[in-house]
Amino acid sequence: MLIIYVIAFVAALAGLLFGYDTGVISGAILFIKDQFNLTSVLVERVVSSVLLGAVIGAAFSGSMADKLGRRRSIVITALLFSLGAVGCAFSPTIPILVCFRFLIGLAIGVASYVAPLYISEISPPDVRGALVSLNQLMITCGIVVSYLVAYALTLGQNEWRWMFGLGAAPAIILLIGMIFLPESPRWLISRGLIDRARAVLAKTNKGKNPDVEIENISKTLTEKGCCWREVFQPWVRPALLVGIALAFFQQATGINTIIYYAPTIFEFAGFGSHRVAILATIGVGTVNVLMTIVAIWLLDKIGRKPLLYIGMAGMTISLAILGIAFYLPSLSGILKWIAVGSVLFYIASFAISLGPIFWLMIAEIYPLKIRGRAMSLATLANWGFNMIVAASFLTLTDKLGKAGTFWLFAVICVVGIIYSYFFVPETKGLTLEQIEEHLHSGKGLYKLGA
């Protein structure tokens, strides 16, 4: 069984790169802004360029994984991560930096879909949940690593270049590692490569007859042929809308404004230097990792909906307090500590709710026949909302003020709680077949698990 853990760990390095390249901009942008005298609009452009790439990458990830294979797709993303990191590090101008950030975004968009798909398809059923969750954990670890790197590199003149360039190291490790890993047996069987699939199953699913597994997979593949029209059938729409709605609430409640702009927020709040602001941000990343571990432990114990209620309620409270802190000038002396406490509470609340539950829910509620396409659509929506929020955050703070912006996010959290109560199903303890049968019945999806 050791081999399957090695395979999952290497593939999950794609998640580490996802997290690193998502979080590194939060520290780097402070120095890029100073060096190039960027306006708020240009700052948003540098930050959101990676998200535009992610949207496009996510849009093509499904067809790419089906045509080229899961393993080869991850190899390509590793190449893109490497080229993007080196290109950003040597960018002489903002337009060139934006282009290489876009390239990294393409890699993130593909990796966010293909890496967990590859891990799930190559893992034995009894450890699949834990190994797929490893990808989410590695994303949060990547964010923390990016914050630590940013803090360590705040003493030099061109520190932001090293922040980007160091991302090439794990990308190269991923590239080399994936070259030696096997392809997904499901994809091999879909291409008629039965002997290669049998060899992979014999290594990764010891104790079970590979031929029986091949027969089961072949039967499933026979049932999975579908077209886009089937994704939008009336009986599927409730699940499709839940996935897109959760993608909206995950992003529109402000999570990536915290990830991308945390040091900027702390400087707004009164931290006097880039280095101290980044140090405060390391606490944000650490809480994110720890609470993600807690969420993985709790999801199958107390359920998805209770965690959504608890988490979004905590997010609402922390955003409201953060807005009050920025609104009342009399709090200026303690504002930075209120900001730190509120952001940490917000991150903890997000990490046990919308953070993991969106990705888990879209893997559960879609019928097997259209799961790949429906998940791609939800992933695309997630990156689209991410890009819109990140590209508008500084503009919102200019128009609504810092307090008004955080209060807007808090209101969206409240709407998310209400939506979850009426429309999001509880899937704890149910098989995927039970969920699909409930959808076919035409009953309200929210009644699932009630």
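Got the form predicted on its own; could you also share the form predicted together with beta-D-glucopyranose?
Shown below: the chain alone.
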């Protein structure tokens, strides 16, 4: 069993890079802006190049994971991450920096779905939730580490190069690690490489007969070939919709605006200095990490759906209170602590629900043959919604006010709870093949595990 944990840990370094490379820009951009005298258009370009890369990476790599395999796809992203980190660190000009950040974005777009996909296919069902969510834990750790690095390096000059360059270290460890790890047994079976799959299963699923598993997996692969048309077959559509809807709820309930706005909220609540704002950001990131650990502990015990309900209910309450806080002319006494408390409560609630469960669910609900492509679609939707929310946040706060915007996020959370009740399946304890059989029987996903 230990081998499974080692495999999941190494693959989840892709999550660490996802978190680090998206988080690092908030500190680095302050220095880059000063050094190159950037206009706000250029700042915007440096910041958004990663998001754009991620959207494109997720969109165009759909068949890569199905054709080349999960392991090789992660090796490619590790190469891109390493190259991007070194390239950013040595960029002499802004256009070159933008190009390398875009390259890192491509890697993030691919890694964000291939890492959970690989882990889910190599894990036994009873610990799959925990192991796949190790990837989300690493994302949250990456975000905090990027804040800490930014904080530690703020004393020197030109330190932004180090901020980017340090990302090469986990990328190289991921690259070397993945070279030695086995390919996903499910992907091997889908390519007819049965002997290699048997060898992997013997190692990863000790105590179980690999041939029985091979037979179960093979049963899901009766039809030959694979193409995009199959991704849109009627029996797969319910799963496609669940993935895209969860992507929508994960992003449209405002997670990244809260992460981004946390320091402002703390300042507004009267915790004035810059230093306090940075420390508060680190605090928010730390709560995110700690509650993801709680989620990992609970996902395979109480299941995915109860955590979705509890977490989204918590998000709704905290967003409603935050809205009230921003509605009031000023915050004093106990009110400012209530505002701070609701930001922390929001992050904690996200971390036990939509944070890990979106990435986990999309690694579980798609048929093996088209899993890579279908996951890339859900991932594309996630990055797409992320970009739309980021781009429209300022307009929204202009039109609805900050209070109105947070209340809108709260309403979307409520819709998310109702949607989850009716359409999101419970996948706890089931094998990926059982999930696929249920979907194939035409019953959709509702009632699965009920």
